[in-house]
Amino acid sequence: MQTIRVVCAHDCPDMCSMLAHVEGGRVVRIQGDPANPLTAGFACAKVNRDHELVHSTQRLATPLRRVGPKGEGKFQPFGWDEALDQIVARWKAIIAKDGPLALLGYAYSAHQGQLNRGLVNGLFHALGTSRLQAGTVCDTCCETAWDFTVGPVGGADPESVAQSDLIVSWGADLMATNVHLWAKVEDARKKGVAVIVVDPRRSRTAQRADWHIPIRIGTDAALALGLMHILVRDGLCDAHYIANNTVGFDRLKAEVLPRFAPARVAEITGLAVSDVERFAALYGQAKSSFIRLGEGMTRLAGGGQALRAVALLPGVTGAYGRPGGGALLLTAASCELNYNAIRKPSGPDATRLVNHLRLGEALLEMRDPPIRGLFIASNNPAVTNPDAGKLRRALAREDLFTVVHDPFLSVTARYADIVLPAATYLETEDFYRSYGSYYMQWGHRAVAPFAQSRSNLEVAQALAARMGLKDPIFAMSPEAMLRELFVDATGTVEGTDPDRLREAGPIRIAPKGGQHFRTASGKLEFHSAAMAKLGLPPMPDWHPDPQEEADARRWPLRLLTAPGYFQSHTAYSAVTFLRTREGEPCCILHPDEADARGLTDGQRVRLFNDLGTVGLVLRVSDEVRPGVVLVPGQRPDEEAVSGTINMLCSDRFTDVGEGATYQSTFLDVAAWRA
C-alpha cells in the first residue's frame, strides 16, 4: 500500500493536511497528517469518506451533450475533442456577434487549489469577458467589514488559543465548520479556560461549551456594543492600547455607546440583563480573549455592522496586542502571493461585473449585450445561490449556451448544454494556502483521474489553446505555475523557494507578534473615514432593518440556515454513508411553534413565502427559540420532499460588500400538500 501526502480542497477554513492510502489504483483510506499541528492526525467525519466520493458510482465518466429540455438531465455521451470544439465554436460565434462581454466564467470555491481554481478565472480574464464578482454568496460582507476595521490582513492565529484565557465562538459552529480549531479549544478547556458560544442555535458546539448565549438573529452588533458600554462604565478598557493602536474610540464612546445600556441590549437581543452583564464582566476581566468570528452572522441585512462591532471588542480590552488574544475571521490576506499570474495573465483591467448572488437576475435581465455563454466549474449555484428559483428560470433559457464542469450531474449541470467530467482534488496536483489557519502546502495527486475526467487546470489550458490565447501560463506545468505564484511574494511567504514545496509537507506561515493593522490609518478603526467617504456609517451601530420589520409583520418565522454536520453542501451528496448519517433534508421548529400549527416530529411540511414553496421533513426541538425555523445544510432537490431552501431567500444585498442576506428571510411552515 502506498501513502501519499495530499491536502483537502473542500471549502473549509482548516485546509487539512492528509495522508491518502492507495492500493491497486484506488484510495482506500483517508487520515489526517500528524505533520500538521492543526490537522493533528485526524480528518473530519465528512472528509474521512472522501475515498467513497472519488470512487462513487455516480461519477461522470465522459463528456455529455444535452438531448432533452433544460433541467430534465437527459444527455448522451460524446468525446472530449468534439466537446471542446463545440464549446470553442459557440464561444467564437458569440464573441463575433456580441463581443466577449456576452460570455461569463464561474469558478469559485469547490476546489480550493490555487491553480485549479485560479486558472479558470484566468482564462476568462484573458478573454476579456464579463467577470463574476465572486463570493457575494458567502464572504464579501464579512471581508469588507473586516477590511474597514482591521485592514486586508489575517486575524489571530488559531493555534494561539493555547495561550488564551477566554475563548468566544461568535456565530461559528466549530464542530461543523472548524473542527480542528475545536480540538484546540477543548485542549484549552481542559486547562480551565472558559468557552462561550454566541449563537441563535444550540449547536453541538454550544452544547459542549461552558456557556451558550442564545442571541436573537441579527442582533450581534447590539450585543457587542452593549459589552463595550459596560466595559467603559466599569473601567475595564485598556486606555493605553486604545490611545496607541486605535482611532475613533472616543467618538464611539460619546455618540454610540450611551444608547446601548444593558436593559436596551437585553430587549434587542432577547437575553437577560444579567447575562449581558455577566458576559461583559468575563470579557473585561480576560487579558488574552480570543474570538472566532463566524461568517453566518453577516449574511443578513446588517451583517457588516455586526462584524465590525464584534471585531472591535479585542481593541477595547487590548487583547489584539497579546498572545492568545484578538479575533479571527480569515487568514488568507496575510499570504501575499503573486495570484495575478494565474488569475489575471492578460486582459482588460476592468470590465462588466456580475454579482455572484444575482447571477439569475444578470442572466435574465442584463443587456448590451445579454449573457449568451456561461461556464461553471465545480459549483452548484442552482442550489447554493439565493433566489434559486429565479436562477433556474435563467438557466432554462434556450439561447443561453451553458457548460458545466463537475464530477457529478448536479442540479446545475442538468441545465447545461454540455457537461464535462471533472477530476476531484485527490486526482489533481495543486498548491494550497489555508484561509482559516497559517499553513501552505503542495498537494500531490493520489490516483489517476476517474475514467475520462479532467482537472480544471487541464480544461482551462485546452480551451485557451483553442481560443488562441498565447499567455505562457496556459502552457505551463503545475510546477512552473507554482514558481510564478512566488515571484515577488511578500509578507510571511517572502523568500520561499517554490522548488522545495513539493516535498516539504505543511509549512507554517503565521505572522509574528500581535495583530497587525492595514487600514488607511494603520490602526484599528472604531471610526472609519473610508466608510464615511462612501456614505456608509463610519462607526458600528445597530438599528432595526425596515424591510425585516415589514417582512416579520407578514411572516411569523425567521429562517436560520447552518451547515449540516455530515452534509454541509452538495459536494458530499454522493456519499451514501454521510447522507444516511445526516438524515433526510429537514427543518427544525421549537415545540411551541410546532404545536401552534398542529405539526408533529417526522411530518412532511412546506416552508413558504412570496418566492415559493419548499418541502422538507419536520424535526421538533428546542435547539432553536420560538419564532425561528432552522434548516441545516444545502441539499439537492431529489433528496428533499420538494425543492431546496435557497428558493425562499431573496437576492437582497447586505449593508456592505453586496453580500447575500439568507438570514433576513421570513416565512411560514404548514403541513405538506402535494
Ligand SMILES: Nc1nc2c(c(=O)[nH]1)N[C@H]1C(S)=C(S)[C@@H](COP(=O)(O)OP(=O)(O)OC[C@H]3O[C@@H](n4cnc5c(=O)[nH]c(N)nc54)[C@H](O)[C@@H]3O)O[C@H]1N2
Given for the second form:
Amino acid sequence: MQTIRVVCAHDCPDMCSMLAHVEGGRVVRIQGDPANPLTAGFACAKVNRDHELVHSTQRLATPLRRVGPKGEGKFQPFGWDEALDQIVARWKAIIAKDGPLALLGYAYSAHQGQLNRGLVNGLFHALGTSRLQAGTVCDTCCETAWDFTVGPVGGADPESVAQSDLIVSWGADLMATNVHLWAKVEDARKKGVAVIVVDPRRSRTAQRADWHIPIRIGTDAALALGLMHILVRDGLCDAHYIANNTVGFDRLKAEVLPRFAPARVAEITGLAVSDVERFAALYGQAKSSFIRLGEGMTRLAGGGQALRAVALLPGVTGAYGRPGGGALLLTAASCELNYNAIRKPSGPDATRLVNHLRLGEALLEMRDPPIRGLFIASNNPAVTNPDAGKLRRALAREDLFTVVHDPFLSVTARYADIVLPAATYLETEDFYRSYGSYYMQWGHRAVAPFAQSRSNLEVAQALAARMGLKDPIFAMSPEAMLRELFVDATGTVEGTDPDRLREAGPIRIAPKGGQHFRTASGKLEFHSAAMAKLGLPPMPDWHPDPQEEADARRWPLRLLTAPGYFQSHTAYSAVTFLRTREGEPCCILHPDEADARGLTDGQRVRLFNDLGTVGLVLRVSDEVRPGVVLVPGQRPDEEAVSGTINMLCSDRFTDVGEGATYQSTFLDVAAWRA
Ligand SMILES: Nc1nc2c(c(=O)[nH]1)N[C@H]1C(S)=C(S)[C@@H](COP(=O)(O)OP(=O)(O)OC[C@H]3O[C@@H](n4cnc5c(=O)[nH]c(N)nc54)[C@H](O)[C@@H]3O)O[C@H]1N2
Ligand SMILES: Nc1nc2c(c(=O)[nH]1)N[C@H]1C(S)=C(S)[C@@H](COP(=O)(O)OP(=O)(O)OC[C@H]3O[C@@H](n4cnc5c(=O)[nH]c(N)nc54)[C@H](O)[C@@H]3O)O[C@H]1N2
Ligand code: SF4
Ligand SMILES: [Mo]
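Can I get the form predicted together with the named molecule as well, since the one above is the form predicted on its own?
Shown next: the complete complex, the earlier chain at its head.
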C-alpha cells in the first residue's frame, strides 16, 4: 500500500490536506492529513467516499459524439484525435465566419487547483473569445460587497476562533459547508464560548448552537443595523477604533441608524424585540467576537446590503482589531500569485463578457455575433444555474456547437455535440490555495487517470496546440507552471521558493495582526464613495424590494435553498451511498403550511410559479417557518420526481456584483399531478 499526499479539489472553503491510500492502482481509502492543523485528522463525510467517486462505474471512458437529439443523452464513443480535430475544425470555421467572439469558454470551480482551474480560461483568453464573468452563480455579490466595505483582502483567520469570546455563524451552515471550522467552533464552545446562528431555518449548525435566531429571509441588513442602533444607544461602541480605522460612521449614525429602533427591526425580521436586544447586548459586551459570514444570505435581491451591514458590525465594537475578533467571508485575496500567467497568457485586455448565471439569455439573445461555439468544463449549469429551463432551451439550439468536459455524463453533457472524459483531482497534480483558510499546498496525483480520461490542463494544452497558440504556458509541465505562478507574487506568499513546495506539505500563509483594510480610504467604509460613484446606496440600509413584494402578493411561499449535507451541488451524484444518505430530492414545509394544503409527509408534490413546475417529495418539519419552502441542494432531474429547483428561479441580479437571486423566488406547493 502506498500513501500519497493529496489536496481536496472540491469547491469547499476547507481545502483539506489529505492522505490517499493506494493499492493496485486504486484509491482504497482517504483520510485527513494530520500535518494541516485546520483540517487535521478527518475528511468530510462526502470525501471519505471519494474512492467511490473516482472509481465509479459511471465514469466516462472515452470521448463521445452525439447521435440523438440534444438533451436526450444518446452518444457513440470515438477517439481523442478525432474529437480534438473535429472541435478545432468547427472552432476555426466559426472564427473564420463570425470572429472569435462567437466562441465562449465556460469553465468553473469543480477542480480548485490553480492550474487545472485556470488554464482552461487561459485558453479562451488567448483565443480572444467572448469571456465568462465567472462566479455570479455563487459569490460575486458577497465578494463585491466585501470589497466595497473591507477591501479585496482576506478576513479573520478561522483558526483564531480559539481566541474568540463570542462566535456568530451568520447565514452559514457550518456543519454542512465548513466542517473544519465547525470543529474549531465546538472546541471553543467546550471552553464556554457562546455560539449564535442567524439562519431562517433550524439547520444542523443551528441545532447545535447555544442560540438560534430564526430571521426572516432577506432581512439581515435590518438586524445588523438594529444591533448598531442599540450599540450606539447603550454606549457599547469603540469610539477610538471607529475614529482611527473607519470612515462614515457618523453619517450612518445620523442618517440611517435612527430608522432601525428595536421595534421596527423586530417587525421586519420577524424576531422578538427582546431577542434583538439580547443579541445586541451579547455582541456589545464581547471583545473578540468572530462572525462567519455565509454566502447564502446574499443570494437574493438585497444581498449586497446584507453583507455590508453585517461585515461592518466588528468595526463598531473594534473587534476587527483584536485576535479572535472580526469577520470571515473568504481568505483568498490575502495573497497575490501571478494568476495572469495562467489565466491570461495573451489575448485582448477587454472583450465581450457573458454573465455566468445568464448563459441561457446569452445563448438566446446575443447578436453580432451570436455565440455559436460553447465549451463547458467543471460545471453543470443545466442543473445549477437559475432559470434552468431557459438555459436548456438555449442549449438545445441546433446551430450551437457545444463541447462538455466532465468525468460523468451530467445533465449538461447530454446537450453536447462532443463530450470529453475528464480526469478527477485524484488523478491530477496541482497547486492549491484555500479560499476559506490560510494554507497553500501542492497536491500529488494518487492514481493514473481512468481509461482515456484527461485532466483540464491536458485538454487546454492539446486544444491550444491545435489552435496554433504559441504562449509558452501551453507547453509547460505543471512544475514549470508553478514557478510562473510565483513570479512577483506578493502578500503573504512573497518570497516562497516554488521548487520547495512540491514536497513541503501544507504551508500556513495567514496575515499577521488585526484586520487589514484595502478600500480606497484604507479604512473600513461605513460610507463608500466608490458605491456612490456607481449610483449605489453608499451606506448600508434596508428597504423592502418592490419586485419581491409584488411576487409575494401573487405567491404564498418563498424559496429557501441550502446546501445538502451529503451532496455538493451535483458533484457527488455518482456516489450511491451519499445519494442515499441525502435522500430523495425533497422540499420542506412547516406543518401549518402542509395542513393548509392537505399535504402529508412523504407525499409527492409539485412546486410551481410563472417559470415552471418541478416535482419533489414533501417533508413536513418545523425547521422552517410558515411562509417558506426549503429545498436542500440542487439535484439532477433523474433523481427527482420531475425537473430541478432552478427551473423556478429567475436570472435576476443582486443589488451589487450581478449575482444570483435564488432566494428571491416565490412559488406555491400542491399535490403532484403527473
Ligand atoms: N438553487 C440554487 N442553485 C445554486 C446554488 C444554491 O445555493 N441554490 N448554489 C450555487 C453555487 S454556490 C455554485 S458554486 C454553483 C455550483 O454549480 P456547478 O459549478 O455546476 O457545480 P456542480 O454541480 O458540482 O458541477 C460540477 C461539475 O464538474 C464536474 N467535475 C468534477 N471535477 C472535474 C474536473 O476535474 N474537471 C472537469 N472538467 N469537470 C469536473 C462534475 O462531475 C460536475 O458535473 O451552483 C449554484 N447553484
Ligand atoms: N455539503 C456541502 N458543502 C458545500 C456546498 C454544498 O453544496 N454542500 N457548496 C460549496 C459552495 S460552492 C459554496 S459557495 C459554499 C456555500 O456555503 P455557505 O456560505 O454556507 O452558503 P449556503 O450554503 O448557500 O447557505 C448557508 C445558509 O444560509 C442560510 N440563508 C439563506 N438565506 C438566508 C438569509 O436571508 N439570511 C440568513 N441569515 N441566512 C440565510 C441558509 O438557510 C443556509 O443554512 O459551500 C461549499 N460547501
Ligand atoms: S471538508 Fe471540503 S475540502 Fe475537506 S474533504 Fe470535505 S469537501 Fe474536501
Ligand atoms: Mo459556490
